[in-house]
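Take a look at this one chain, the form predicted on its own, written out in structure tokens.
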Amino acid sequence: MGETVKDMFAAIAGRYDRLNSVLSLGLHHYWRRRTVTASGLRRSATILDLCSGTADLALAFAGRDGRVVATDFCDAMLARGRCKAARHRAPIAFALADAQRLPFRDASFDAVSVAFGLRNVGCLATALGEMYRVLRPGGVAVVLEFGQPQGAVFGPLYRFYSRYLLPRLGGWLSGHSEAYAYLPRTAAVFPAGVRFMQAMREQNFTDIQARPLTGGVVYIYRAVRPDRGD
């Protein structure tokens, strides 16, 4: 499954940013800005951005005078991120890495972030465990991921959009219909809200918070590696 997903992202890398803006109605930039704010990080923090793709969240963090390392397992996506970072003169280091096997020492970072990536990993528990491992005691994990909106009106409308319209529009614009059938399918089954909070709790994170945005279309999660010997 991992190689299949990697090939899929490589195939859509060139149009990924444009499609994000079209399919989210431009909201994805707002969601990332809110994620940076919700992190509560000091400006000098060292940040590891997992599943960074074309580096939008890494770029949002890069304006804070700290050190940002962006990683992804798909080099074609990272190549787009490198170009964007160079264009913006953003001081981001890039590394090819799988979120489930991070090539970093224990307790290396003040914060670990990830946007719209954990639903694509093979084992969520393993990726969360790796996030915990590379965080310093007292460090922050911040996750931006899709939810499943509820409500008598908005919930059904959103499910209709994500199940029927988004795959067709994404497939048409990208020329890769399989990718834009896969992506909303993974979003629909991701353990959002209290279920994801429980998954973080099982990896020993504490002070876990979940903040829904845009009616629950996405959630921002913030959690802490406790500042104690463990």
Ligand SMILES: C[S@@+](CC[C@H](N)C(=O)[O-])C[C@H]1O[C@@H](n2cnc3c(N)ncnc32)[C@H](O)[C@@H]1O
The other form holds:
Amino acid sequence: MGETVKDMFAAIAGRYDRLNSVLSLGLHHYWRRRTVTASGLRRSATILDLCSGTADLALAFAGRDGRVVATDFCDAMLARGRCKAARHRAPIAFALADAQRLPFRDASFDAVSVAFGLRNVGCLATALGEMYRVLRPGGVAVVLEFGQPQGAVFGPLYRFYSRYLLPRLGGWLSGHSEAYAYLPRTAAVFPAGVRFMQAMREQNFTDIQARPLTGGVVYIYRAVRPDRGD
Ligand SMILES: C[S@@+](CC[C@H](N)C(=O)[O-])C[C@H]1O[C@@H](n2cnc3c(N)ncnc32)[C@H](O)[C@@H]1O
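Switch from the form predicted on its own to the form predicted together with the named molecule and print that structure.
Below is the whole assembly, all chains and molecules, this chain first.
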């Protein structure tokens, strides 16, 4: 499963950014900015970004006084991120890492972030457990992920877009139809909203908040690893 996902992202790495902008109508930049704001992090925080891909969320966090480490298990995606960071002179460190087995010590980051990554990992509970482990007590996890918009009008419209238009458009523009069939398939079954909050609670996170954006197309989750003694 992991190897298939890795190969799929390697195959679309070169077109990933353009497709993101087209398929989200440019909204993904706004969602990432809102994620940085929602994190509430001080400017000197050390941040680990998981499933970083081409590093757009890491770049949104960079340019602060702290340290940003961008990780992914797909070298081809990270390579695009490295080039972008160099172009923007963004002080980001890069490391190949599987989100389910992070090569970092316990309690070594002030924050862990992940955008559109968790729905791809083999075991969500393991990845959330790893996020918790590498966070220092009092540290913050912030997650940006797709939801399943409801609502009498917008819900069906969005489902039509994501089930029929997005896979065709994505497949056509990327030349990789399976990757853009995979996206809405995984988004449709991701345990969004209260179910994701429950998954975080089961890994001992506290102060869990979920904020829907764009009618629930995406959610920003924020949660805390409790301080010792909490
Ligand atoms: C949809 S992309 C998101 C990339 C980036 N975070 C963004 O917001 O554009 C998902 C990324 O997760 C990575 N990924 C999937 N499973 C992973 C895992 N188990 N460990 C690390 N990275 C993983 C993929 O290689 C891919 O780069």
